[in-house]
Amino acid sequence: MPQPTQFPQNFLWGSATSSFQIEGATNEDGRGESIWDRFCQRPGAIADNTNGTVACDHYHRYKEDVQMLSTLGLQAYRFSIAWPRIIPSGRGAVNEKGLDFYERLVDELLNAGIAPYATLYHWDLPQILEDNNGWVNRDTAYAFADYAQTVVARLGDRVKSWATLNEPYVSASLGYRTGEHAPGRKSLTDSFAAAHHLLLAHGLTIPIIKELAPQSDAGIVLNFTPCFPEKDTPQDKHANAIQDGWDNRWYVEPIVGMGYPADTVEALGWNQQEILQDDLNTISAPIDFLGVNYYTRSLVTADNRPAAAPLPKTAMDWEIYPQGINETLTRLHNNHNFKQYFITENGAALNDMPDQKDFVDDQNRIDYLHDHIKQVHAAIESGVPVKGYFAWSLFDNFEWAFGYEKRFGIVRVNYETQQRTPKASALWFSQVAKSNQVSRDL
């Protein structure tokens, strides 16, 4: 029988969520409208015609949810803060009840011995800012910095890790280029502007965190999708290089001071008019960690037709490619040498089959997590300073444009009763966290 794989001492095991996906209470205690509240009202925008009004009702059940984290033996919890809860009009008046909620959550976590890992933006922009052109408007970056200052001033003495943004790629590309996500725009030009202003927001905020919470780590969470040419042809290889620039280099390279990837900028025809003097210096403010979200790979064809993907897939139709997480970490470290990395999201939506007691025996999710965690260990063995792993997601939740159809959780949520039931994967992951080692048969 193979020996369990031991992780380094003090390696952090946690799980992750985001505000709009779990909180609900969208109309309570002074919260303002977000772009996702508005987007959910658009006919056909959400696959099952649902919304985030209740979601997992975490706003009311946070104590129960922290207890779940504690029972599972997880040492850290990554969550996001809803900007519309804190500053409902995007700028200006602060909603104290919103701050109070996150203060209660953070204190509850600390009392349970769980480290809070906060993300300041996970896609829920105040709608009033979108009415003023959203992330296409440079002013939104400064509004974000003001919002961040408000939050960090209140919680910075207790939260020891702050991420500015979650996956700005998704905000800019799916929100402004393809229209699949809120605010539902379809403009390549807008997506360039949004991407730059998101990064500007990040760069403006890092010094604020360092000033107000000098004992805290400050970083950003980016998603990476390693891509490969479908065929070994010059055409597919060229298309792959451009795709790689957009998917994997567009955000990380400006952050490390390299500017935007020139090959992709040229191929996509961006005139870079949004870049003002000193912007790139602001964006490249030193960070303490890089959060890495990894799910799958992509195969690229020169003619944009769907490639024949040979590997098994999740319910999202994403190939299961565990070695990609090692390849991503190794490439990032070889190229950019960040001080530390966290796997801030990794997980799988699968077609869960609950029994009569709402238990899900998701051996396939255990396989997914096991194989990816083993690859994280391989990256650590090769010298990449990965300090923690957060499974996505703690709960089944509102999966954006898919509504409640896709379930990523290691804990099942019965949306009719709000009952939480740990799946087999949660029980397995709990043993990983408690033993600091991974084996398929823990």
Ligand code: FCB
Given for the second form:
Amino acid sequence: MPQPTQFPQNFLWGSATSSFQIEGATNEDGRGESIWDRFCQRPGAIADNTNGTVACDHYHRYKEDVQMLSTLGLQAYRFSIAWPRIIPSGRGAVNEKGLDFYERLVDELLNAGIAPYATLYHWDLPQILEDNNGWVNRDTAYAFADYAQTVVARLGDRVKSWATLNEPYVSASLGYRTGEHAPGRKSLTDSFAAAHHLLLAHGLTIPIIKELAPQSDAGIVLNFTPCFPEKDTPQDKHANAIQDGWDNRWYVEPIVGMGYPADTVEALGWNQQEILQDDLNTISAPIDFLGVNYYTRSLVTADNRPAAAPLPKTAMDWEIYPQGINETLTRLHNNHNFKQYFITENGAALNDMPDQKDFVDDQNRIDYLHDHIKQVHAAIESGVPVKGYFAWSLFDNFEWAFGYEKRFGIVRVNYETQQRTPKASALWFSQVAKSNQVSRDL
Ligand code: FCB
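Moving from the form predicted alone to the form predicted together with the ligand:
Time for the whole complex; same chain goes first.
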């Protein structure tokens, strides 16, 4: 049997969720409406016509859920804070009950010895701000900074890691360009403005975190999808370079002070009118860590020919390409030299088949996690300072436009009973966390 692969001392093993995907209780304790509540009402927006009203009922079951993390021996938990719970009308009055909930959650985690990793924005914008043009409106960035200030002032003494945004690429591209996500708008021009204002929100917030919580790390979570030309033709290569600019460089390059990728800006025809003086300076505030979300790769073709996708796929139809996580980390580190990296999301939706006791023997998910974790180790070996790995997701949950049909959890959730049952992958991952080493047969 091959030797297990040992991770560096103090490497952090955790799992991740987000507020709208698990909390439910959307009408409780003064929470305001979010763009996802509204979007779910739109006919055809969500594949199974569901919504986040109950989700995993985590708002009521957070104690049990922290207990689950603890039983599995995980050392960190990444979650997000719902802006509409804290400031229901987007700006202004603070809803103390919303803050209280996250305070209870954080204290519960700390009592269990689990490090809270908070994300301030995982897509649930207050609807009232969207009524005022959402992220296309520059004011939303300032509203975000105020909201962030409120949260960090309350929890900054206990939460030692703060991410401003989760995947601004998805907010801007799927929310404002393709319309697949809330708020469901379809305008390329609007998506440029949204992307810029999201980055501005991030840049305004980093110094606030550093000031209010000087002992905490402040960073951002970005998604990366390495892409390759399908064919070795000048046309496919050109299309690939542009897609790489939009998918993989659009956010990270301004953050490190390089501005937006010029080739892609030109190819897509953005006139950059939203960039005001000093914005690029604000956006490039130094960060303590980069959170990397990684799931798959993509093959790119010119003129939108359908691309081949020869590798085995997950239930999302995403190709399984484990070395991409190493390639992504290595490329980021070579180009930008961030102080530390976390894999803030990695995982797979698969067609789980529960037995009569609701147990899922998901050997395929173990394969996926194992193969990716090994590639994270390879990146560390080659000098990339990766400090932790969060499996997406702790629970099956509301997978956005796919509703509850796609299950990413290492813990199964039975939506009729809300019963949580660790899958084989959770038991395996628990061994990884407890032993700080990885092997397929733990
Ligand atoms: C990421 C999201 C996360 C989840 C996974 C599958 O883009 O951050 O909420 O939906 O994909």
